[in-house]
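In the form predicted on its own, a lone chain appears below as structure tokens.
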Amino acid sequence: MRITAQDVHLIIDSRTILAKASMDAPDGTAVALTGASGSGKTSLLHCIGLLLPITSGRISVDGRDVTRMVGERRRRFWRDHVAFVFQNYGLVPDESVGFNVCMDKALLPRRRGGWPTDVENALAQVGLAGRSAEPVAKLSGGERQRVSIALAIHKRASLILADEPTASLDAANRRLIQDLLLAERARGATIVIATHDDELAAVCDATVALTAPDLTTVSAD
């Protein structure tokens, strides 16, 4: 799934966000959104994610418009090819691990059975089999991080947006949360990180450097 942005404006109680800030991730690769505290990332991911509406401007998937899809369009358009890694992880922490890995009430475990192979083993894979039962709201900060990577790699999403995923962990997580978001680049997941590590930056496909509040800078490897 290829994701682009042109000149994306926002602004919001008469402040401008964002003025002229455009980026474009081809299917399949990882781009980081770099810049000062302020200067638009998390803001410029949450419109490419449809979760702003942009003042001005155009998001497009695939070469399609999306700009304006707002209602069940856009629902669908998150359940089916979205996840979203948050830096507050974006978990329900009174619910268990297996239900925030698929989001769905519909597949709780019977009282002798357990959550479906899949859940399992996209929680194996993030180094946490065995803990689908778990409530989240235990759960370390890396853990929950990788909860949340978990359920990107159960639903197999295209597009992959997550806002500072490293932040606040320690070099050994933040390393694992780096491996695990590369991996689902290789199997095909386009790839959107708004992040302060330069060393997560340094490793995705394409930089997009912001500088509040109208000048964007790209590098590419």
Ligand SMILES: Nc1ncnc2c1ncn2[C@@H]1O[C@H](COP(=O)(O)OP(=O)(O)OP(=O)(O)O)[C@@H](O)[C@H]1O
Contents of the next structure:
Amino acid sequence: MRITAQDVHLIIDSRTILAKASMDAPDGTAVALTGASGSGKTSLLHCIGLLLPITSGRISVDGRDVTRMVGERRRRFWRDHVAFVFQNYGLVPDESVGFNVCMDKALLPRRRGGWPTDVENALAQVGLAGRSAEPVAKLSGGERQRVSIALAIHKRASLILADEPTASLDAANRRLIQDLLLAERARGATIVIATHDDELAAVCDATVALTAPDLTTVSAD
Ligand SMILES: Nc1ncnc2c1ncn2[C@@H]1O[C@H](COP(=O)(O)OP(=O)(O)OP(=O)(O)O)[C@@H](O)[C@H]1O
Ligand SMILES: [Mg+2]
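Output the structure of the form predicted together with the ligand; the preceding block shows the form predicted on its own.
Let us now look at the entire complex, which starts with that chain.
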């Protein structure tokens, strides 16, 4: 799945958040969104994932403008193709690891005898074999990120949107998350990663550096 953003403008409460933001992630590639804090990385990721409506511009999937997608089609696009990898975001903390891995599926089998084999297999791939019954609330940050990646693996997501997936992790866990994302790229997924992690950006196929339209809003870091 090729995902392209062309000249995206995002204005919220008369403030310009994104101005002429563009990026192109050909099928099966990983693109890093970099830039200072406040430059709009998360916002662009949300626009690409159709969580935020853009003010103007175009976001296309395989050449088709998806910003006009509404209702059931938008819901199905999400359900069938997109997976987010955010620390402490997008998971239901009080539910089990197994529930979280397959919650995007229309059918949620809550089985007494454990979760289906494909759920357990996805967890094994991210190094969480045998952990499906544990509540997510009891997992570490790195483990939660791996649950998000297990969800992407389980649904065989064509598009993975990752927001700072290695933030606040130690070097070993950063490497683990990086390797898992690269394995998803090798499977054929297209990945867009907002990151301050130079090592992660370096293994991506391309980097898009964003700058805040109104420089006075950029923090000093
Ligand atoms: N829903 C919103 N309403 C109003 N302003 C917003 C909203 N979302 C983001 N912004 C503003 O847009 C700008 C860009 O935010 P964004 O979170 O996209 O930056 P970022 O590049 O991801 O930063 P960081 O590296 O700190 O995560 C910020 O100034 C932020 O305050
Ligand atoms: Mg951000």
